[in-house]
Each structure stands twice: as C-alpha cells, then as structure tokens.
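To begin, one chain is listed below as structure tokens, in the form predicted on its own.
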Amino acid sequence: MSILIKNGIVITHKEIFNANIFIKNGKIHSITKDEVKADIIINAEDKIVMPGVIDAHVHFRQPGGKSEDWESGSKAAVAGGVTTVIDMPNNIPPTITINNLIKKKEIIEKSNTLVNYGLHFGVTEDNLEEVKKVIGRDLKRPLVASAKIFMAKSTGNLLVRNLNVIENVVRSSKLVTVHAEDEEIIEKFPSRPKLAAISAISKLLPFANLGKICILHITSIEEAKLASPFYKEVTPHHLFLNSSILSKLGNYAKVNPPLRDEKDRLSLWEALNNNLIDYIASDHAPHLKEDKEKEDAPSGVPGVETMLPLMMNAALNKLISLQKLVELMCYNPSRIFGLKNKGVIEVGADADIVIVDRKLERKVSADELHYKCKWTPYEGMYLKGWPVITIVNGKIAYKDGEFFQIKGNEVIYE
C-alpha cells in the first residue's frame, strides 16, 4: 500500500525542510510539496520526519539467552524509532562459524521480527578462515557487518589476546569492530579503569593503516582522540549516566566498559560536538532481574527503545543539533557498515522512516517499555520527543502504541 506523509518537518544529515514524502513499493518514491493520492495519508504537521534509526550494536540474546528475543527486541526497537539493528555474536553458541551464522539467521527468519537486521561475526584466535568467508576483502558482497573482536572478557567467552591474530583479521576483513579493553590491565584492576581502554586502543594503533577498524563504546574524549584513525562509537548510557548512579542502581548500572565519572561523561558530549565520534549505538544488552541481583552479576543494560528519545530530548535542549543527531544515528551507521539504501530520506531509498512528536513528553517507565527483562536504568526520567509512527520497508510497524504484523528484512551490504 502507498503512504503519503504530509506536512512534516523533514530532517536529514544535510538539511531541514518541509515536504510531503510519498512511499510506494517499499521505497521513497517522491519528495514533493504537492498532494499525492495514496492509500494511507499521515498528517505529520509540526512533527519531525527523519530516517529510521540504525542501531549497529544490539544483543537480542538469540540463540541461547532468555532476557530478550527477536520479537520482544524488535518491538522495543520500532517503538523507539529504530528500523534496523545489527546484532552481536556472543550468543550460545557464539556466531563464530558459518554454520552457526546460518542457524542464527534461521532463528531470526522464523521469529516475528519487525526490524531489518544485520549480524556481526565473532573472532577467535583460530577462526580466521571462517572470518574470510563471511567478510573477507575478496568477497564481492559481505555476509555480515563486521568481524567483532573482544580484547577483554565480557558476556560470553569470546576473547582475543594475540595481537598477531588481530593484525591478520584486520588485514583480511572489510571491517573490524573492537571491544577495546586490555584484559591484562583488567586482571590487575578488576574495576576496569579507563587505562584498560586507553591501553587497548594504543595496541591497535599500529594496525591503523592495514584496514578499517571501529572502536566500540568509547567512554571519554581521551579515548576518542587517541582513536582518531578509527571509526568510533558511543552509547547512550555513557552519554547520560555516570558512575555516581552505581550507589543507587548497583549491578543494574554495571556495564562493560563501566560508567565513568561526570567529567568523562561531559567530555563525551564535547567529543560528539567536535566530530570526534562517528555514530551512536545502544549496546542494548539486557539481563533478567534475577541475574542482575546476583553478587557476580553480568554486565549490560537495555537501551534500544530509549536511545532516540534520550537523544531527541538532548537535541530539543540544544545539546546537539537535529541534523547532527540524524548524522550520528542514521546516515553514518549506514555508511560505515555499508547498508544499502538505509539511513537517508532520498528518492529511491528504502522507506525506513520515523515520525517523532517533538512536543510529546513522557516519563520513562519499564512497565511501558517492551523489553523482556522489564527494567531500565533510565526509570523516572522525563523525556520530550518520542516516536509516534515507525515505518519499516514502506509499511507501518508501530503507531501510537500499537504494533502491526510486518516482517523486517536482512540488510544488503554494499
């Protein structure tokens, strides 16, 4: 069915303008001032119309986990204005072989997945040949978004200490994403200080000219500056929370790398507005309450549904421009990970669009979010600027609290 979004305030990474957007056959067919006949007409007057958010770092926990699945995770995503996610490989079993990759895709295809999806592929110290088969430089089209390296232990058992292995993966792959904390430092200092991140990034610097590397979840401007040769990701929890909240939330605020002090948190905003950060991703990593309340609790917080409202509230409070928001959450993730026809509002692009009511203020409540884990570290925060309609591949997936039975597609890499 065709859709006309009329009278909206269209925001791209380049400009802000008023226009009507006509959607047909899953694509943006035209951007016009004219009224066009359509099966569905959406009046977006005084609302923001922007590309669907691309969350390039989620853990939907399937296969093997209980704290999220592709139905609950994708509902949370579209309710938060996210139309494409890229899922991490530290599952049970981990996505470190082509066989496991195929099985994971089969699970996703059989589930009620409302979002488009891509996958990262896990790196071990002895699976280089598997990595080459899915994201090797000789491939015309990669099968995954990146080869993911854990330089420190996190959820799951993936860990690569050998720098020669890392060098060979960087040389062989089209893109490598890295959890950059130094395991040797962490063994001496279990609090995972900033030194662990700085040391890991320093170890990667000699490989900067060998291939494309992306450093995940940067926690300070020092790391961002040191990682200048690389792509750099930042998360909402490092932008909006600091280590002082640990006294209130305890293990519910335990993440890897950990929350830093207020000075470092503020420095991330400086980095963001000085073009030292390339994109924002949620690192949506839910765990059940019963696990978070254990003494040796796992690390991670849910975040895919609140990421855009947090950033939109920040933009409306002039902490960041709306165009910069779209650049960091839509355009840049599409460009970095080579997602064809994503992250833009242009004729011929996939019709992945979110409509945001910039006047809608809501109190964050776990009871109203759609996570399977049923908690959020942002409980009680008031945020202005919530998605009211999310369109995936030219079909309405979410509207005013209601979900529609559509099917997300696997992304195509350029």
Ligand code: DOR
Second form
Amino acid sequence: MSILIKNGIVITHKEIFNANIFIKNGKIHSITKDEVKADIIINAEDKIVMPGVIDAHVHFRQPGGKSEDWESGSKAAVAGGVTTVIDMPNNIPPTITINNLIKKKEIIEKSNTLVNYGLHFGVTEDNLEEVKKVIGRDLKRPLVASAKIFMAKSTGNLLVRNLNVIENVVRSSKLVTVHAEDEEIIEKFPSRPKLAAISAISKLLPFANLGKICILHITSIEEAKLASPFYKEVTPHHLFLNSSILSKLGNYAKVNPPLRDEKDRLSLWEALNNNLIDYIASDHAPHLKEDKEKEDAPSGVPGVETMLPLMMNAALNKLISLQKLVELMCYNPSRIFGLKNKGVIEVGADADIVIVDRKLERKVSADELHYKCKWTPYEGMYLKGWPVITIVNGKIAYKDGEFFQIKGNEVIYE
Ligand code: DOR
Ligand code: ZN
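Next up, can you give the form predicted in complex with the named molecule of this protein, since the form predicted on its own came first?
All chains and molecules follow, beginning with the one already shown.
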C-alpha cells in the first residue's frame, strides 16, 4: 500500500517547503516535486504536512485504571495528530519490575492501539538492579525510554526521597526523567507552591554532570533557568491555563504540579521562545468525573487530543513559529528519548505524518473528543488548526473523524 501526499506545505524543525511525499512500506520513500503513482492520493494543497507529534508523557492507565485504556487513549492521540506516545509507570501494578514491564507490553500488544508507543520505567528506593537491566548505561538496546523518578507523591504513590538513590540511578541510567517537586516542602505547604519545584530542581543540580536528566512539567521561567543543565519539558495546561480557572473548574483543574498565576504562565512562553524549553508533552492524566467530583479528588487533566490544536492555534497567532512547534513536539522528543527514525520528514524515516487544516476552526467540546473520561479543561475554546489526517507507520489511522484498524508498534531506542 503506497500513499502520495500531494502539494502540502511541509514543515520540519528546519524548514518550510512545498513538496509531494511518497510513502511506501511504512517509510517515507521520496520527497519530490514530481507526480508519483500511488494506491492512495491525498490532496494536501493549502494544508500543513508535518511529522506526527511525539507525546513523551502520557498516562493511558492500562493496566489497572478505569479512566483510559490503550484503545481510547490511542484514538484520542491520533485524532490529535499524535503518532507516538511514551507512557508513564504509575499503573496498578506499577511498572517497577521487569516482570511488570513485560506484562504491560503484552497488554498493549493485545489491545487495539492505533499509536506507536514507548514506556517509562518507575524508580523505587530499592529497584536499582532492575533499572540497570532496562535502561542501564551499557545496554545497546534499552527496553524503556527513561527511568522515571517521582520526588513527590502523586497519583500512584511512587516516591523516592533518598538522594543517594537518585544519584545512583542517574549514574547508572541512560536517561532519568523527574517529577521534581520536593515532598518535604509539600508536607509543610500542601498547596505545592513553586518553591517545592525550585527546591527539588536545586537538589538535582549536584548530579548534573553524572548523567542525563530531564525535568518534567516545568511551570515557570525561574525553574527553566535553574534547570539549565537538564532537559526540560512543559505541558499545554501550564502554557494555556492559569490558577484563576480553579474558581470555575474546581478539582477538574487540580493537577501536579499545580497551575500557576498568569505571570508564570506568560513566563513559560518567554522560556519557549528563548530556547529554555526542550519539548512539549501533554502529561495526559485523565480521571473519571466521579473521582474529580470528590472533595479529595485525584490530580491530573487530560490533554493528548488537544495539545496539537492548542499549539497550532498559538503558532498561527504567531506566539511561536511553526518550525519551533515541530522542533518542540516532534524533533526534540525523538532526539532526547532516542527514538529511531521518528520526528522528521526525511527519506527513510518512519511514515508518521499528520496533515493539519490550518483554516479549520472548531470549538473544543468533550463530546467530540475521544477520552473515556469525557471532560476537558479547554471546553468551549475556539481553536484553529486541527489534524484532518494522521498517518501511522505509512497507514491512515485517522481521517476526518473516522478511525481505521491499524496497529501501532513499540518504538526502537537508539
Ligand atoms: O497531576 C498529575 N497527575 N501529576 C502526576 O504527577 C501524576 C498524574 C496522574 O497520573 O494522574
Ligand atoms: Zn505525568
């Protein structure tokens, strides 16, 4: 099965150009001005053609949770232009042993996942030997994308307090991702102030030269500057929402780390445009309405399906350039997590491509999104620039609201 995407506006992290893209055997076979014969021809005139988005931080909840699974999560992903996700380990049971990792992979393989996937491995105070076996420095082919450390309690109660443990994991792993909030500060200040994030990042600074560390969900430019030796992630909710929305959404806007004030939110855009942020990921953390309605509601917001439309709308309004968008959402996550053949539009790369209609405006409505939880913190927002076709491994996975039975693959780490 071959596909020709004709006359699109191709956007990569480096350049913008008009071309036809010819896809065959799951790969980008050629990028050309010529007419090529193909089984399927897609007219992409006036549309944006870019690498599929890589969302390096999702919680698809399976095994163990009810608020999402690989089928619903991956539908939401491809409808949102995401072709690869990397899933977090705070499942039930948590992905903290090789045995649980293998079982989780089997569950995903058996599910109808439309999206390519990788997994993060959870760190505990005593699983260093397992960590080494899945993401150890000397492994030629790691089994996971990173060793994930929670320095604070969040959904799932994975917590590492001991800094010696963190140091050893950093020394032994190819890449460590960190939920950097300081549990000691949170115990004194349950509102989880910015100080908790600043303090946790400070505690990691002595390890900067020992290995690669990525700080997840940065919430202000101060954190970004302090975390300069590390990779840095930012989420759409910290970019597009501020703490004032809590009075309207209540616990639906409860998330760790919390939404900050408008000044901090704006500072993240400054950080983005000054190259202080490496990539954007959704931290898609769905919870059922019945749980969010409780007084002691769990933290987290869904976001995998709205991340690209939010960023596209922002780019079309000139908040960042389209090339920067591709760098932050495709190229950099691929490079940081070592994903082979992903995040680029180049001959030989995997044909993971999204076609965006830059003129299509839609009102965000949970009814039309594909989350199992059926709510979104962006309800009612008007956004321009939605995915119309998503191609995964050279096959159409999503087109104009319709899904096709294709199967995502596990990524290969370089
Ligand atoms: O708000 C959050 N939700 N923060 C986390 O660290 C975990 C996540 C979840 O899994 O629900
Ligand atoms: Zn998360």
